[in-house]
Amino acid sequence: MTADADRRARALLTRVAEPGDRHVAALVRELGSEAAVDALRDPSSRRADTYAARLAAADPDADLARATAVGGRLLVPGDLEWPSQLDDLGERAPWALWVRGAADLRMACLRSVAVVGARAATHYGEHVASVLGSDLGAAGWTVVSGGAYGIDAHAHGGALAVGGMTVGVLACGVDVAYPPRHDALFARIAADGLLVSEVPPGAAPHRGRFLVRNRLIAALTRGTVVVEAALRSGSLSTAREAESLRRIVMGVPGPVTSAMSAGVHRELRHGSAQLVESCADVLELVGGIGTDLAPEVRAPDGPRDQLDLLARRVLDAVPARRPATVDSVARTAGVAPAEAHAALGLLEIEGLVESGAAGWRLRRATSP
């Protein structure tokens, strides 16, 4: 079988069978793509009626031409551009992918993170998704999502805003805008990133295709970040797919009063996801060992944080209102008068205390 014949047969199968069809996948794996097509056409096959109508209408040459017309192509296993991490799906691996855009899919996904979440996202979730998308893009990582309203769109938009790479994995053809209001977004992704789908050009989205495509989002990437998700959110299926593939699953916490974060909180509480707050947190988990460490989060230093133990004890003994003598301060602090005198001099230089004719007291700006 020639490479062109294999590609044509696989193009036909994307029109005939639904993504993730295990029967067709098994035929391709056991017989090869052309023989799989012949097996589906065999009227004596017990499942012949399942595929007959679509086989009669399928025109792989027209689909390949339509893809070319919009700057697309069909990738099949064995192509240099085929992402080998899809093999982790085993029997659920796609037999072909339609791709639109000039970038190389395999190279784009070598350093990639999925950012997914609720369609009915809150302003908080949209902001977090945009910042994550832009920060990941600026750091040279590809943002992969599903092109939906809410979190997906803002993650894609954040990456595009900084000239970063983003990949939209669709449940419809790569030349179809769904939702329709995202036609401009998909055009930008096709121009500067990649659109990917298991179904051929012109194919409309079906409810089942959304859940099935989530396995691709999880498999293409090193980890999945769920920004917002209600308890029954479809984006949690991407997290479950990622977990089953031994990818890293991450969750961004939200307000405890927000139903849109309840699903994320459940994953965090059960230990199914690791808590992340920023791009740095994400890259520490998915990046190279020892090379993408997030800076330790700590409160900013205050004027008292750099003081040694003696100075702190003396400072605590200085009154806020009535001045006190050195001996009084030393007695309260439990130190020698000489030690108190030396410490008070340093504290005055630091602007924490002030002295007068009646003694020492805290500067008003530093009073508790």
Contents of the next structure:
2 protein chains.
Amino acid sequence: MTADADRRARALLTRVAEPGDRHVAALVRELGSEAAVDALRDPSSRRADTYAARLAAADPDADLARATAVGGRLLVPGDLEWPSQLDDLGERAPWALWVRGAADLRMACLRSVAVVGARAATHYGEHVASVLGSDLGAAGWTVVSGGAYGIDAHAHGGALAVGGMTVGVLACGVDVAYPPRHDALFARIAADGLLVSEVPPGAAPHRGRFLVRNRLIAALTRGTVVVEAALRSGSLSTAREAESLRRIVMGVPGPVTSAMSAGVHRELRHGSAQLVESCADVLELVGGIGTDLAPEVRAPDGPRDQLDLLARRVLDAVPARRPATVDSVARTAGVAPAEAHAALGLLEIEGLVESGAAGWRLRRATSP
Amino acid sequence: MTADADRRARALLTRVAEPGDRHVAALVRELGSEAAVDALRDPSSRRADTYAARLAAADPDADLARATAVGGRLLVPGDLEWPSQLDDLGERAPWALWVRGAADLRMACLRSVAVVGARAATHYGEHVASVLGSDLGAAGWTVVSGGAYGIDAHAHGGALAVGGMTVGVLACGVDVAYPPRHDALFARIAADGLLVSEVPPGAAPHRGRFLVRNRLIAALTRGTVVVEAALRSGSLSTAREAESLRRIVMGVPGPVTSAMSAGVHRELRHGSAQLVESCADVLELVGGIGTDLAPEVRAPDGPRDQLDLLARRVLDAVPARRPATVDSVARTAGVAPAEAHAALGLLEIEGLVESGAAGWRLRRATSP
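One more: the block was the form predicted on its own; return the form predicted together with a further copy of the same chain.
Now the complete complex, all chains and molecules, led by this one.
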């Protein structure tokens, strides 16, 4: 099959199946995109009814043209611009991403942090999100968020205000302004940053799409900062995703008298998030491993040589055979558990270590 | 020597030596209070000059009478009212305590929490301290603090407002109103609670006395809550003392934009304090072991039988030989590290476990 055929097939699948559709994801993994489409088209297939209507209406060429018309494109695995860290999602990885904006998504996300939080944020939360966004932007880090009202909007806005890079991961098409009052914000992000979505141009958002979208925000970034969240805030689902992907989960404390900080405080109390007050705190946690995710790491002398001191100490503390817990690795390396946790997550992305139920150990290939 | 003679000698020592004077403390331990006084009086002794002037002016009977006149008394080790948890201070334990108020100090401190913080507190901090004080008081817990402006005053006031018990540990005499504007507060504490001090009636506070005073606040209580503290706040020294005494250290988060929360956030970030939002959070941490510090524990059937379920689980998880870390004990017991830490501290006070550089293990005598 040709690359174009693969891209057309994947474009069609974003129109036919909901993001995260495990049946379609499995078909694509097992048969490839084109055969997967054929399988869905097969009237004798058990699930034919599920997709028939959408298959009849789907027009991938029109969708691709529609994307091009707004400065967009479709990214598929194998593209140089495809963010390899999405592989961490395994079976839940997207089969394609619609992207709008001039920047390179992979490059933009190499050093990125998700800043998320409540829509009904307080002035305090919006202030913190805005300052965090601009400080991260000024420090050369990309601010990834969901383009929602409140915390998301102020995080994006803070980055844009200082000419920083920001990525809006949407639950609707990259040409759709949802929420409507954010049309100007999305236009600025499309102009100076990137808009990303799993659903095709023109697609409307709905509840389910916001939730599956959150896994992308978590997977694209090195860590997620929750600025404000009520006890049942959806932004906590992004924190959950980040945790399960072994990204660094951070939370900004606030007044204990504020319901909008209650969800964050619970995460901090249970140790599922680390307390951060500022951009400096965030970078101390996510910036531990110098250029680990940057292309140079793929240089011939091997990733290990590219690691900074902290990463090497942690790597040297990971046993080759019996798996060790983060705490014991931290003890052996003589670093804080938080640092060890951060380093291990990134060392795993580098393929230097692997983790299982019992803990962490060196990847065979890279054992000394 | 008679009990009276011992009390007179210790009263004199509170006038002659500064609280925490290690030389005097050692003399009292080695020779007893009366011989210690004789040793200080010995003109040939190396340090005679240090104490000569104060010895000449000291009049313990006058001090004792002065205390009695304001409803006060002098407590010495061996008194039923003497708080046994002060033994945890070892060589730094006070040799006597001046107390003012009708309540029994030992009983008052059996279930007590220290609530401390910045003098220059914000309205937010004062509100939180006041609510925490009244909620603890209403729950039957004693609020211990230092009687200072800001957080201390609001913690005392909250407890008094609901008829709860509160103990003010002062760096000046129990009949001295310092700070001056707190004369009314101190009168209310003396009437409904207790004022405690290591220095005799009429003694003025000075910088050094505030710092040594903090070790008493930490030692008398099961845990210390820091409500607000700037990065260099003196209230953090109370947290340090509580930590070194294996009491539970807690911190109330606040806006990251507030300098008065920066000190607390640093403690929380470094894991030297646990995040609490409310009285319920505090009691979850310090209330773990039902009546462990209460007299019943000294009942014939032995302390182990008095422990609640959590304490027993933790106790059963402590190895007899090789010491184990709090984390591994927590894992074995299947409880949160915070709970294990709290239980271990109290189990140690009960003489059931002991700790060393390598961790925790059962006390020989009580090994199964």
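Residue numbers count along the first chain shown, from 1. So that the term is clear: the rigid core is the largest set of C-alpha atoms that superpose within 1.5 Å between two forms. Predicted model only: the values in this text are computed from it and were never measured.
Comparing the forms between these two forms on their rigid core, the Cα displacement of Glu348 reaches 2 Å or more.
After superposing the rigid core, the Cα of Leu27 is displaced by less than 2 Å between these two forms.
If you fit the rigid core between these two forms, you'll see the Cα of Thr68 move by less than 2 angstroms. Superposing the rigid core and comparing between these two forms gives a CA shift of 75.6 Å at Ala358.
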